[in-house]
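Just the one chain here, the form predicted on its own, laid out as structure tokens.
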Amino acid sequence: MAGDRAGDYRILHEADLRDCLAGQPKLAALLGGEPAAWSITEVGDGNLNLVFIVKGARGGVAVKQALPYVRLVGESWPLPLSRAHYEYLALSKQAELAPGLVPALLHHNETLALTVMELLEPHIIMRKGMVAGTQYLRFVDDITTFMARTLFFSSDLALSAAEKKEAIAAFAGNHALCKITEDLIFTDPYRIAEQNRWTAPYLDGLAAHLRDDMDLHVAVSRLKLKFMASPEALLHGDLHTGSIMVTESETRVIDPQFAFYGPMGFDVGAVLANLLMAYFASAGHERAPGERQVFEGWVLDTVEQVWNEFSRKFLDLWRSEARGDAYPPALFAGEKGAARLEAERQAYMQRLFADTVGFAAAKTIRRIFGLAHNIDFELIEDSRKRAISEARAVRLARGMMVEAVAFRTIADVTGAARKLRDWMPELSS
């Protein structure tokens, strides 16, 4: 792995970061001018890391440093710095498999858990743009290409068994980040946990119901087992609209620090969940009625297109690039074998869709009753309106998880969302 080895880890402040970058000739040349004149701004608004934007006379870079704890909580929740290593590995692999859809890597210092990347300008975090009602027409093509290529080419459909096992081993040490997911998504929202929060008092009753809903507990536990025991492909691991930067013409996926080998539906479900939450949150934001209708229609169309285009691209890759040890060609020779293999591909995608629906539901509930929430809902100032939007999203999510047989197609998902758009829940007082 590229990077410096000398010295001990320390949290970088402005002077330290300036010296660190000045000591790298290629970075200093990229920035240009005297290091003393570089502007350094800490812009991290995430839950885990420090993020800086550094600009010089000639150009700029983004710098990310892992902290030895969860930034959102503080030093009482320690976290290994090794996550920066896994993020670097993931970005490197994603750049190879989906070129142009992740930021370019410029430098990595393993000791400092620091990565220097291409500065994405004028890109903004997609979630922020969607809260403002912006439509991103390039998004579907880019995100489905990213998911189809990164998931397919890291799976048994494209890799030999030996290659796949070595790849799993390379990311197996990222278990501390997996543990966060296992607790915050699949366990804590369904029990009393110190870090949980929700829109009180309006959702107090719904929170209590989740803790008593044994059908839901079984469903989410099955998803948790799938997450822990199914290393199907290399996942981004946190693929929400806060981990995607966009312009009208470009999409870049960032922050794969949760990367590991897991079930493909977890990544696809994360994207769909965040689009669906944006749809339900729209009712609570101040927009002209006509604008709201157009935006919400675009969001649900995007939900359908994301699944449909991902499925199409994934299947196309399977038909043309299948060199892995799964489904050996010798077993499917001739016209009869080809027809049977195509039927199996369709069955595979139906299983992947079922996983996607379930994981999307779990991601939704987590963002409403767990530790880290979405600004889609959080920026709704009227807490009662916020609770109504959140309760609608939870109603859909519960159905997607427990009544899975009712969601056989992506149109079933968007149709159910439309029906809940004006549903009025009973709120606690």
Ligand code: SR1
Contents of the next structure:
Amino acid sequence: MAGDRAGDYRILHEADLRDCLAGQPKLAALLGGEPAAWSITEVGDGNLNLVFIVKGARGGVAVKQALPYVRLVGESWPLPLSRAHYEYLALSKQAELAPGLVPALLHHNETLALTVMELLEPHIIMRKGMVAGTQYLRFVDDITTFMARTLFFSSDLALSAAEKKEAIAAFAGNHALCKITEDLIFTDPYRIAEQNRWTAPYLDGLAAHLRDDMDLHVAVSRLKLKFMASPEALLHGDLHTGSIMVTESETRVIDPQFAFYGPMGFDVGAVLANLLMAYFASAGHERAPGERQVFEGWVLDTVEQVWNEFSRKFLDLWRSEARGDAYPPALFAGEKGAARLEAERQAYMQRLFADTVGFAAAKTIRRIFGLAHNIDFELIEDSRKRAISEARAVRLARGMMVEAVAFRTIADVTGAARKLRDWMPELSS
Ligand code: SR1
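Alternative state: the form predicted in complex with the ligand, after the form predicted on its own:
Starting with the chain above, the whole complex follows.
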């Protein structure tokens, strides 16, 4: 692609992008017809980047370009373009570890911080589908395969110590994106921060409680430390339902720009948190009679199945593909060793579950009191109704973060969510 020298970065506008793509013979052939006739539409609705859909006579592509700042906020918040490099690296790795579950990569230009990918059609962002009350029956199998394989095969259970350290190093430069998470998820919602917002005035009191709740501050700070200091596996780093595109028969995980080596529970917790938020938001959305109950039942079943299937697949991989330097086979020989190792696998999953529950809670609270909210709640127009749904989610999340003993199994989580379904919070006014 023209302009592949350092310093040649520029924000692409339609004409420039058309020339760039036309200069790539394979892409031009894939699109087909005359470049002048290609349709180019900027469709990005995420917080950070530009996203174009380009269509030609034969086919289409999706083009993503990193901006040198946070799109949601503007030029006052600069952000390194290098995130496009880490996203490309992560997508390549995920394609290798979980084939068919990420979009195909067609082209990458490091200087322009630009990646061209397969156009996912008729896929939609899963969060949008869930707001409309759609159930996705392939989701559990696909997302649990994605998480089990990407997390297991990038961990010390599968890699040699040298490979693992090289892999950590390859993503270590993505610290500006980690810093966003460290601030927006683990710090800002619990203090006065300029960018925080919530459904005022109804949640004013709850926001003040959060700032004063030292048990919560300790719990979230432990999670923050774990996020910063536990490079267990290659994380997607932002695995919410806005980073997943679906049809009823296909699932694709997109947008791994926050990828780095971190604690596995952060990714698993992100998925569970976003399902739980969809569950609580459901009460605020118009649904046909009976539909609400069916949809919410499906969401809670999905929460349980995501953990159970993830755990089963991860353990299966550990039993059959453990070629890493952790848990040396020489130490677990014979029947006695095998039995002890199996018990240790169960203990490992119990710790991972505890991490998952904590991270899910932190991911929930940040979407209600921090800078970046989600449409599950935001599209509830009646702000009182929205606040009620949000307060229920926060009540569950606080429990999950602070009362770990009450959340030892996934059924404890869904049981507590069920109990809060019609709970009426005290709102500020
Ligand atoms: C300023 S970026 C805000 C959020 O957008 C992304 O989706 C991540 O969740 C990030 O925390």
